[in-house]
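Shown next as structure tokens: one chain only, the form predicted alone.
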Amino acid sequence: MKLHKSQLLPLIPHYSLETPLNWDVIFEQKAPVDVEIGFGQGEFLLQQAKDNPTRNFCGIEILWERVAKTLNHITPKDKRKPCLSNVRILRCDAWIALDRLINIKSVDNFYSLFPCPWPKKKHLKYRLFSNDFLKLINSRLNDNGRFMMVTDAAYFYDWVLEQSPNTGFSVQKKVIDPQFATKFEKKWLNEGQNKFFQVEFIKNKHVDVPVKENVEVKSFKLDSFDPDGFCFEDYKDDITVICKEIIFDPGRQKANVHLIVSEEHLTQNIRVAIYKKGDYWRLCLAEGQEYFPTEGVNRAIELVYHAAS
């Protein structure tokens, strides 16, 4: 879906940004928050800013085209239409989003829709609201703020409230009628299902979980480099180094290196470029890349200086 310019500005530019968000400038007024977690095609999302005007709205989601639908309805073509001015979208990983970029006791409540139960048994690490996940909720949540999550999915239900004990919450669990009218309720309507199942988390103590800091990112200088004589061997601990290639330009005397790096729960590929400047070698991160400056950037950088010394 091609969007017009004027459609990116809810997007929030999160690598670019200050971290944490400071949600008074990035919604441009003071207002209380709340949070959707995957919002699919934003049907929920967009209703609450609708109804709630001087409330702000954040919603999460990584799948690009649900993103471009959800952003053509907050502004739409049409310029005689209304435009929401209460809501922006993060396109990141949720666990990423809380974990480095949403700020402690700094929203009011956040909801999650028919999330992926991940079903199967080899998938299980997929499923995102675990014991670990719940109580970085709980340290975003502002004091007596909640969580609410609709599922279709019984095993899926039973298995969040398994996770629930000891994250600072109250829990209260129900089986509720439709009532949101999204994309995933009307698919298990439609298939006969009437009957879905909800949990709310009442916040009743907090759980600190710090916000992950970005790092100062490495660089380095060589004597001389031989391209043929770089030898990266894969790099498997606490955080995971993977060299994918490495390409040289002798013309521009210059090195692109492309690596994938995983630390905890956060994945990035990056390019490290070396390349001649005066009478010595230039290594440090590519330009123009978008990436959170982390530990495992900066090891990823060091096994780079190595292979190439």
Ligand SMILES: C[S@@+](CC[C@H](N)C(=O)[O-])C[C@H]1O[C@@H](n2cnc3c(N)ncnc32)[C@H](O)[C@@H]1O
Contents of the next structure:
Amino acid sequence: MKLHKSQLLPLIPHYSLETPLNWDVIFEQKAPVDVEIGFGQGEFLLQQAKDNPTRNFCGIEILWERVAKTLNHITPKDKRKPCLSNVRILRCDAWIALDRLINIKSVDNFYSLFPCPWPKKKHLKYRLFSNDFLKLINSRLNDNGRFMMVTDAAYFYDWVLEQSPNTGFSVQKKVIDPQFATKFEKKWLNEGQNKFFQVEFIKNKHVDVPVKENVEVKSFKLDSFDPDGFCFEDYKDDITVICKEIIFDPGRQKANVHLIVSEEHLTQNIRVAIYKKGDYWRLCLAEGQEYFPTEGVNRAIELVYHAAS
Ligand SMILES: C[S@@+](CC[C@H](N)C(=O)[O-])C[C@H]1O[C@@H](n2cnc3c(N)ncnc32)[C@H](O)[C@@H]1O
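Same protein, different state: after the form predicted alone, show the form predicted together with the named molecule.
Starting with the chain above, the whole complex follows.
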């Protein structure tokens, strides 16, 4: 879906903002903030924002196609301004959003409707609402804050309930009727399911999970550089760094190294540049990239330095 520039206004430019995010900088009005995780096409998020103009709403969604559909609803193509001013979108993985972007005790309510239940055993590791993630949600909630999750899958409901001990929440569960009118609720209704499982987590004790901080990104100087001698060994430890390719432009005396860096829940594609500068070669992150400055990024830069030395 092609969007007009003005339709991108509700997107939070999280790579270029100071972290943790300051809601007062992001929203026009100073107001309590609710966050929806995995909002899909945004039906519930936008309805909530419409119904509660004195609150702010932030939606987190990883898939661009769904984000684009939601942005298209926030600002119809013929309008120059969003028709909802109290909603913002974080296009990001929810783990990363909570771990690195959202501040401690800064959210009143989290919601997640019909999150992916990952039914296959080999995919269990992808389930989001683990004990650790519930602790993360707790730490980002204000005192007495709540997290409400609704699922169509009984086995996933049981699994989430098993994850809840020692997460600082009291838990209320109930079977509910359809009421959210989201794409997935409608899908299950069409398939004949008309009862869903709701879990409400009510914060009764604060669990401290610090916000992950950005690191200062390293750069190096090399006396000389021979692209034919570049020898990178993929690195696998707590951090994984894989070199996808190196391209050298002899005319510009510039190499570009493409790497994939994985650490905890975060995988990033980064590019490291090595280019001639006067009588030395500079080795640093290539310009114009969007990335989280992490230990993994620095490890990758160090490894490129060793491979180029
Ligand atoms: C089954 S759909 C439900 C969508 C919507 N809530 C609804 O009821 O129609 C789950 C949504 O969560 C999103 N999602 C899955 N994992 C995510 C993650 N780690 N971070 C952010 N969004 C995620 C998916 O892209 C998808 O849009």
